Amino acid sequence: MTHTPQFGGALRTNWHLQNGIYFLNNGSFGATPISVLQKQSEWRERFEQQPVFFTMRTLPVELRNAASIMGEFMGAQGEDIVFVDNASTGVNTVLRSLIPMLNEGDELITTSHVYNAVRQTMLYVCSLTGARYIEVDVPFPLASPEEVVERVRAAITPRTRFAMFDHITSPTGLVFPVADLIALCKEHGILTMIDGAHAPGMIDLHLDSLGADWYTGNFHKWLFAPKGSAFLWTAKQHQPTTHSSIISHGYSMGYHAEFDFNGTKDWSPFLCAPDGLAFMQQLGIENVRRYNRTLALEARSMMISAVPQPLPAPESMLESLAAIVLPCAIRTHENPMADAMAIHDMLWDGERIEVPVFPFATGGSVKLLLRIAAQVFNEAAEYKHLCDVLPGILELYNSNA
């Protein structure tokens, strides 16, 4: 593999991140560069000088300054965008919205790919309303996207009304062929939301031609911006009935009026969009990405020589993350998560790699992931130390099993 000379462990100096570990973990709250959280200390000294007039007068142009910025970024007008702290929030924003519109028996459909923390949600609402939670089994390994969409076509029925798919799943990786998702769910009226949380900066994005009804991601996992910094874009149709998951002084008043200020809180993570936005431009942003690719893709190979088995995906279905399947019992069928967590704690705590391991259940089974990221600040060695080191890792795991 070639590396771009500016990128790799001589850039890693912009960072805060700490000597000595083995940091593949991008992926789940990303890593804000030096010279973004300066700019944040900017932004919070200048709401401390006069914070009256700053939430009064600077606010309310600056965020919408900063929602064009994005907007335009991601395919965008800056109107439909309003700011939420994580993708999470975006997805509450929308499912607790829906909760008047849905009856007793209507349907609610996602894929076993989805995040967790979205799962919960859509099982909260559908508790509320009697609605019916359908999780489509789509497996990994994975032969294909269409795969993805035939699985879901076979789910649909008369009371589908709303469907939620990833963008880029967060277990296994993978780049969700949405607009196909989009266009299969229009055929039959159903209302479609992309979690698009590893999304912006990672891939290219055109939200006004996507067709989708929502559509929520984080900037700062991939894009470099502060810890809760993610937006929520809503077609102009359902923008009126787009509540916040914060009722305050804009509720009825308009999108931006309900979203822009709900209440006391730090908006600087928001305003500092743009500056993670122009963090990466600096570098280049087909460079970021396609380093970031190569080397996730370097990754994996490398991973499957250490722990053999087929490719769990295309390469067409991966960006800058990548996943496989660990050979492991499950010892804690009640939670899984312990397993997982066990696997991870014994690679930090004897190794330093921070690398995240997930339970997935598919195909009425329960299987261990690990999951790589590859942010700019990585380079193929630490990959390297880790499949050094996981077969020992997995055969110590799998004797107290």
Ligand SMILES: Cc1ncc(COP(=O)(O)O)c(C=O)c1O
Second form
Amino acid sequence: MTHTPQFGGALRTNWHLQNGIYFLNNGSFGATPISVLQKQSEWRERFEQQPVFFTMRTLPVELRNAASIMGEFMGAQGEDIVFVDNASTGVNTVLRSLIPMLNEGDELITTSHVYNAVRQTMLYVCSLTGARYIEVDVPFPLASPEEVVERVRAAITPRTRFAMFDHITSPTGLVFPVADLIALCKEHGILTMIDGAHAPGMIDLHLDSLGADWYTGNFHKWLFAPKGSAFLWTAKQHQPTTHSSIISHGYSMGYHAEFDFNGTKDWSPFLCAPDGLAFMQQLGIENVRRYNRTLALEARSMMISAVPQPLPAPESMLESLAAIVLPCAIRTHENPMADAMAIHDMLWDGERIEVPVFPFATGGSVKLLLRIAAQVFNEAAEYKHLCDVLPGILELYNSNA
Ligand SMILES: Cc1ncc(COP(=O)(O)O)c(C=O)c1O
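Now that you have shown the form predicted alone, what about the form predicted in complex with the named molecule?
Below, the chain from earlier opens the complete complex, with every other chain and molecule after it.
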């Protein structure tokens, strides 16, 4: 792309996305441009040309080079960054590293907007250590970012040891006030990890000044990198006690030694993170963010007209994702995900609209939320189609209640 790109459907030939589908879910896995996949093939070929030389000599240098480029982009020093396969691995790495330090009755805190896999990891670590899992009910609709901070403040106790906060929440698509949450936790001596699975690319990051103890994020969601490209940033004082979930030759030999090689694998997603970034830079980082945010807000307005409801959250908390509450009762109380999937499947099977529906528990009941994502290959007409068909699909769902 040498010319100023025109966003929307015209850009779609840069991806392998099927024709004729409404792909409104960049949020789950991202979408990797064809040109970045070609770069990935080149790295794989370089590996196959001399696998031993590549692993022993090329990889250590190139990984650190990629970490410095990505660190500079995220306001961090490359030496504090290691690559992990995905945000789930980043979260597991930190929570499992905490196990020796946790005692019975310690409290691990997060909010009800937490990603379910992260919730499960916290529950697992609690089951091993006797620590307590505390999930603070933060409602949706949500009035303000301050409400998040106040709810968390009220839940902190002298036993709170560790807090996990989403930078951008998964079921609700909101930008959480993580700097304020970290500051609050610091006042109480609580360690903080930020789950920034959606953050790189979508919002500006300044990891060095944010003040978290750990931060993980994906390059494959909003930064156009190949799948399996993510990072863990660790504050220097925790690097000696932060161990890879896969223990290998480098155990206890330093942060880079532990993470830069932990078994044979395909390293091309990490080495291509700078290529994903370069793709976004070619489009213009600010252009992409402005386009996506404007589109997400427009899509949300259309959805609220189609399915009338109070504003789910202030505009200031939105970037490239937006969720609404569906006026649908839960039918399968033992597994509300089945109801969410039923609506998802009606949209996909009947209309070829790919958009996620999530169960979300708050205030003692479970709601179903629908979340759109806006990426540069999307355009307003796609959300208009969703809004045209959504009321009919919800009527059908409700009539089968
Ligand atoms: C907030 C949040 N955390 C963690 C994850 C897990 O990301 P991954 O599947 O890349 O591990 C996701 C995925 O959507 C997410 O939204």
